[in-house]
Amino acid sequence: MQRPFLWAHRGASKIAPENTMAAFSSAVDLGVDGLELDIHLSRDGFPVVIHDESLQRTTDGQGLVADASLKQLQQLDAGGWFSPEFMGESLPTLAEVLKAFGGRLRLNLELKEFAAGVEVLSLLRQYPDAEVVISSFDYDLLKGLRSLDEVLPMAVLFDDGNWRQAVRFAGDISACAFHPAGNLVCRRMVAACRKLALPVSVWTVDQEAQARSLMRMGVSGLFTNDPSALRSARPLLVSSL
């Protein structure tokens, strides 16, 4: 039995902001596989790093980040918020992580807007040795996207409604993998994306008994904020199945 994948949830956001360099060196630093990171357009159209539509959560900033040019959003502080010592961190474009980790590890890149696909799509030419996964919970947008790109990996995600929908529609569009909630995964929907070749990896879990369990449901991989914990218990992850 292969040891789960471990995606590192907006980085290693446990010990460092989420979404910025530190949290994704800190991820690789402790030996994750991939990399999850939400991407939204400044008001220029350029792809930057960070979670929410809004910058007062994880910023010193106010209002909405497609309100604010590239310029303005990387004069903000986006680690103060979470320690002292990650003061002065700053939002990072999707170049600048696709530049210091492309060709590393995998990087699923979550989209929230169809707008910012195709900007994605077309900064992601630049860098052809990237390993990327686009995920998202709209489903319009994906289906959008694969019509503008019949090979792009995809992974659909998934929090309500009707899961065998869901796993039909990654079918229909070739996604790569499906990307479902940890308290919605049964073995049933497991065993119907195993008919389907779709990889099962499952967000967001920090405790190894979660871990465990999923694991023996048969799925491949795990998002965490705490890669430390479950990098530690991979190998009791694996002998417990």
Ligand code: G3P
The other form holds:
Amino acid sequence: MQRPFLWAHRGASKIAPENTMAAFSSAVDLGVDGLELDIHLSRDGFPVVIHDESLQRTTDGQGLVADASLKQLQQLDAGGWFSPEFMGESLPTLAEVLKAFGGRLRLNLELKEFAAGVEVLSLLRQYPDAEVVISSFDYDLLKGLRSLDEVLPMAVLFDDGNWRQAVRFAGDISACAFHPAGNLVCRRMVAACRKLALPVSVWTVDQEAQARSLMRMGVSGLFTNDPSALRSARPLLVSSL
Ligand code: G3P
Ligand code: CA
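Complement to the form predicted on its own: the form predicted in complex with SN-glycerol-3-phosphate:
The complete assembly is shown below, putting the previous chain first.
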């Protein structure tokens, strides 16, 4: 039995401001297998790394990401809200993340809008060494991207509704993984995914006990804000199986 694939959710977002280079570097230092990040488009069409569609929560800016140019977004502080230690941390572009981490570990790019997907596909052509998986809760978005790219690795996010339909959809679009919320995972879901050769990676898991219980159900990956908590649990997880 393999150890779980450990994804840093928005980077090591427990110890550094989410979706910043500081959070990604910290996660790499902690030995994760992959980085999860969220993408929105600037007004002028550049993919930038931020979770919310608005700027208020995680930067010193106001309004929508989509209403600001890349230049304006790059002037914002994306670290001071978390702690004064991180003041001056900027909002990264996807290109910066691909350049820094693309050839080093896997990147899970979560998309919220189809237009961003089109820009991301185009940008990815400049980073052939980057190993990425595109995920989304928006199934039309995933379907649309599949029609543009037959081999793009895609994961289906699931947090609501009928999991059987969602798993079937993942099979229909030849997804490479199924990503359900932790409270919704059950053995039948994992078994249904296994029949379609779909690995299951679960979000967001920061407690060792929950990680262990999910591993016993047969999930193969975990998204965590706190890689150090689960990293130390990994040998236990493996030996308990
Ligand atoms: O990839 C799983 C997770 O990131 C989805 O939820 O809101 O944290 O982006 P959220
Ligand atoms: Ca996300």
